[in-house]
Amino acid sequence: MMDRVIELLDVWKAYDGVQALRGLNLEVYKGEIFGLLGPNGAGKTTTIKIIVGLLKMDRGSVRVNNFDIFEEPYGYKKFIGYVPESVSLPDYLTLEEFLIYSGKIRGVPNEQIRERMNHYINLFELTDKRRALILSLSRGMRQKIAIAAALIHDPDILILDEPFIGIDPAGQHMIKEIFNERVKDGKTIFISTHMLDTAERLCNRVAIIHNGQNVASGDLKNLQQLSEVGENATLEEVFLKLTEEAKEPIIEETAERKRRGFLGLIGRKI
């Protein structure tokens, strides 16, 4: 049996009555490149904050490395790496100087923040970069040096959230060669994204979500099953698949009471 290191079960999550996810079903094993898709609001960047801290989810339960998150809110961090959506990174520090704080925050030995800080520079061609400004660099070399510094304390568990954005073919060829060398170590990463395409050649599994619940998971060949469009389908005919026969009109009445708020105020005002 395959040991599971986040599990997610019957997480709900709304903002200002507006519901997010809705009794959402998870679980993500060691050793696994994990993909989760879903359309735009199916609440897949709601899911990566509740995991890794940044929001707490009003009810269920979320288990990460054994930890429960909500009994044990810091001691499971030590273990995973997170990589948000939009990147925010100290402008005013050079790309060496993040690096070097990425591990002394994380209480990486001084030696080893220098071995893997030369070695994520030099694997992402950024020798020459090393002493610039972040202010002064792509977007693309940002979102490079901010995997970099997920990874500077080996995490068991890398959290990537749209990874790919913005990075030229040759620097996602590279990032995905890194989650394949940690995956063959025991690693797991788990990875929001759009990129059907890239999601069905580089994950063992996906989950897809939709209106905040867990449409289906598993493999290419059980999701072709499921959906039942044929052993050759792509994950993304897939994906259309199972997410159309998921629509259901859901209205939201708090928002529904705000718009007709808002409408009134308008007509009170002509």
Ligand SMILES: Nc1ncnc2c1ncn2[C@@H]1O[C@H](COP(=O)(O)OP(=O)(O)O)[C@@H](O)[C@H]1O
Second form
Amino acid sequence: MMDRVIELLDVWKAYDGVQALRGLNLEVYKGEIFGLLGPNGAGKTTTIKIIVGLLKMDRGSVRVNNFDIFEEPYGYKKFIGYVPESVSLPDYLTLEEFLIYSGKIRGVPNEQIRERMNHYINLFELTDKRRALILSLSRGMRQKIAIAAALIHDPDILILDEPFIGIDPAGQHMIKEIFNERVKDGKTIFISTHMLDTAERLCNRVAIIHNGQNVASGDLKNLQQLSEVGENATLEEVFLKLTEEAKEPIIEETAERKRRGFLGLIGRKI
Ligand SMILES: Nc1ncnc2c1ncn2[C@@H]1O[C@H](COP(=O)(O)OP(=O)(O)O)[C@@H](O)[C@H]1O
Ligand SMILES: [Mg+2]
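Just the form predicted alone so far, so send over the form predicted in complex with the named molecule.
Starting with the chain above, the whole complex follows.
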């Protein structure tokens, strides 16, 4: 049996009036590159913020490395590294100063900070930017720095919300190399994305969420079977089929009654 490193059970979350998660279940195993997929507004960012402890769920349970994060909200954080959807870094520090700071607040020994900082600066080809103010760096460079900072304590689980937005192909390739290197060491990668071709190439396993529910999870083969789109279907076809099917039951009864009433009035044909 594979080790579960992240487990969500019946997680609910509403922002005043908006029900973002509706009983979400999710399992992520050790050593995989896991993709959380879903259209805009599906609840990906909400899910990630709950896992990393930035947002409180209304109901349900989340376990990370077997810590119940509600009961023990601090201990598990040393196991995770997090790169948010919109990276915001201190403009007034240099790249190097920011990485040193990130290592120090995580309690990483100086020697290791230096070693890992150099490793990622080289890998991301940022050597000539070491002493540049973050202020002066491009969006893609900032994203790379955020990833390096999230890895400075060598976490078991790296969680990234839409990591490939604004990154050039060479940068994307580099990030994928890092992912592959880490899973070889038994570390886990958790990404959210709506870019299906990326997920298809990169992820061992995915979950498709829609309206705050897990509508399907597994490897591409499982999903093809689940969605009955045929053996040669791409993830995109599976995704469209599954999110389309999931749409109907979500409409609440009253909304559905209003909809029918409305369509009865104006008709739906043109
Ligand atoms: N701070 C917020 N206040 C109100 N509604 C929010 C807030 N954040 C997200 N939502 C809503 O919750 C739902 C899920 O959003 P989100 O988790 O950001 O989805 P995704 O990351 O998959 O695009 C959406 O309907 C979104 O509009
Ligand atoms: Mg999002």
